[in-house]
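A lone chain, given as structure tokens: the form predicted alone.
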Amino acid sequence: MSGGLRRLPEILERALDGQPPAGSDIATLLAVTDPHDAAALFAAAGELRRRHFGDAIFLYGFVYFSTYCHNECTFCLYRRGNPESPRYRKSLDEVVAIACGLAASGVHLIDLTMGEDPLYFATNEFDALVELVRAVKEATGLPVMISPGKVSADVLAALRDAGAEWYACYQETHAPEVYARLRVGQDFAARAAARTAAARLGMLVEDGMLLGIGETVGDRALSVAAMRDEPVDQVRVMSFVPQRGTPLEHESPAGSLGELVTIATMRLVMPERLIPATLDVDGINGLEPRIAAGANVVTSIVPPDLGLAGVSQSELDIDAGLRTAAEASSRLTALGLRAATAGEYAGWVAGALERRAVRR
């Protein structure tokens, strides 16, 4: 056992005493691979989740409404020019109907996601996107997250005014040299600045990191620390899944242990923030280990038989009906947890928005 890992019990004890890990301790946690050490890490993270959120888990409905994108991200199935990518654009009426169905199923938020669709970006005309957010908000009454890629502060303000409480814009890595290999031709600082602009506008913000794309443990620690220091309210990690038709198609999958360890580390470092358990890497069978590692949000709930795609796994468990609010709720019950009420999530969002307004 390395000197760093010999400090693991002390790091966990301090975290449970209200002293979040910092500095080299973050890398020590991220380097955990031993099953016994991992179990101790997950137990501490689960306890911190319980202290901050009780037994309630939030559920997010996911609507990938446009899979067109003008970017050439090396990891993404929907990169521009990939002939293997499933392409579609859902109409406003289709998206509203899907969102209403998700709301009726029991989700707490509607996540509207798209690639950086040339339909909007080529003309810098986002009125149709703003109207889409407004229509979904009015039809469902639920909090709305918009994931449109990097957009200007003016567009963000219009989306906020239309009803979007959340803006999601993932950096994927906070190591600039790794970023340059992933998000080819995209400005590192400008993407981070978009999240800061959203926070200054009073929106809630999500950032995220991708694992297994050539980064080091130090790079992962850099991302965790960067997200801790950003004005973000939800922090996400996902394992890399090779995508057909991309430059990284033949790379080996990352595996899930690193993702679980990172979820737990983020919970210790940022105990009060929302941390998703995505269904988009391992499907519904990946829910339990991610929740056990300290996650408190189920993301990528997608209704079946509507032609919707996921991100890392474009089809996994969707049309089998396993990525639904009902299935996620059932799995949570088996873990001794429960899906939160809509009121509980709305209350959390209202409190977070108030705190954001005070910090502006």
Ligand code: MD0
Contents of the next structure:
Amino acid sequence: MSGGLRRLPEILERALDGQPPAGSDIATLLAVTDPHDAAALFAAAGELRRRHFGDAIFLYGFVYFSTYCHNECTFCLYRRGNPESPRYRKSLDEVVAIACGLAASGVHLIDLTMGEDPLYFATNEFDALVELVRAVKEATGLPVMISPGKVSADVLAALRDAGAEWYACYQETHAPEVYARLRVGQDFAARAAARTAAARLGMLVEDGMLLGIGETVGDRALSVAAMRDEPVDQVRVMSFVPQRGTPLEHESPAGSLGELVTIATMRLVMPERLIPATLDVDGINGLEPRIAAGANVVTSIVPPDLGLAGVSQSELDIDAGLRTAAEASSRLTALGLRAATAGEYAGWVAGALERRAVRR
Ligand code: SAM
Ligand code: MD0
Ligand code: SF4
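Would you mind generating the form predicted together with ligand MD0 now that we have the form predicted alone?
Now the full complex is given, and it begins with the chain already shown.
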């Protein structure tokens, strides 16, 4: 056992005692690979999740409504010019119908996600997007998250006024030199500033990091600490999944242990924040280990047979009907947990919005 890991029991005990790991202890946790150490880490993370959220898990419906994009992120299937990318753009009526179906299936939030679609970005004209948010909000009555890429504060304010409670925009890595190889040609500080602007406007915000894109454990620790210090309410980690037709196509996929260890570390560092268990990396079989590592939101629930894609797994488990609220709920029950009620999630959002308003 290395010197760092000898400290593990002490770090976990302190975290359970209300002292979140900080400084070099974050990297110590992120470096866990031994199965016994990992099990102890996950148990502590699960206990902290239980204290803050009980046995209730939130469910997010995912609508990737436009896969057109002007950017060239090296990790992404949907980057501009990739002939292998499925391209489609759903109409407002289609999106509303999809969102209503998701709402009826029991999800707690609708995540409206798009590439940086030239339809809006080329003309800097986002009125149609604002109308889309308004229509989905009106038809479902659910909290709405918008994942439009990097947009201006004015656009964010209009999206907020149309009913979007949440803005998701992931930095991927908080190490600028790693970022430069991923989000080629996209300004590092401007992307982070979009999140800050959203928080100042009183929106809830999500940031996220990717694993397996050439980062070190130190870079991962930098991301966890950066997200802790940002005004963000939901913090995500996803393993990079290599995509056909992209510059990183032949990289080897990140093993899943790193993502689980990162979820658990984030739970210890930020016990009260929302942490996704995405179905977009390992499909429905990825739910159980991520929840066991301390996640409390199932994301990337996608209705089957509507021609909708995931992001990192464009097809896995979608048309098989396994990325559904019903399937997620039954997997949660098997873990002794349950899908939250709509009221529980709406209550959490209302409380978070209130805290955000006070901090402004
Ligand atoms: N286009 C918007 C943007 O980039 O902000 C929103 C959607 S984007 C497709 C959502 C996120 O999916 C990215 O920020 C990235 O974290 C994740 N992602 C994309 N491709 C991925 C891949 N191949 N493996 C893992 N995660 C990926
Ligand atoms: C997910 N595939 O929830 C989606 C996506 C965008 N806000 C979320 C990465 O896992
Ligand atoms: Fe476009 Fe988002 Fe993919 Fe980057 S991650 S290429 S911005 S869809």
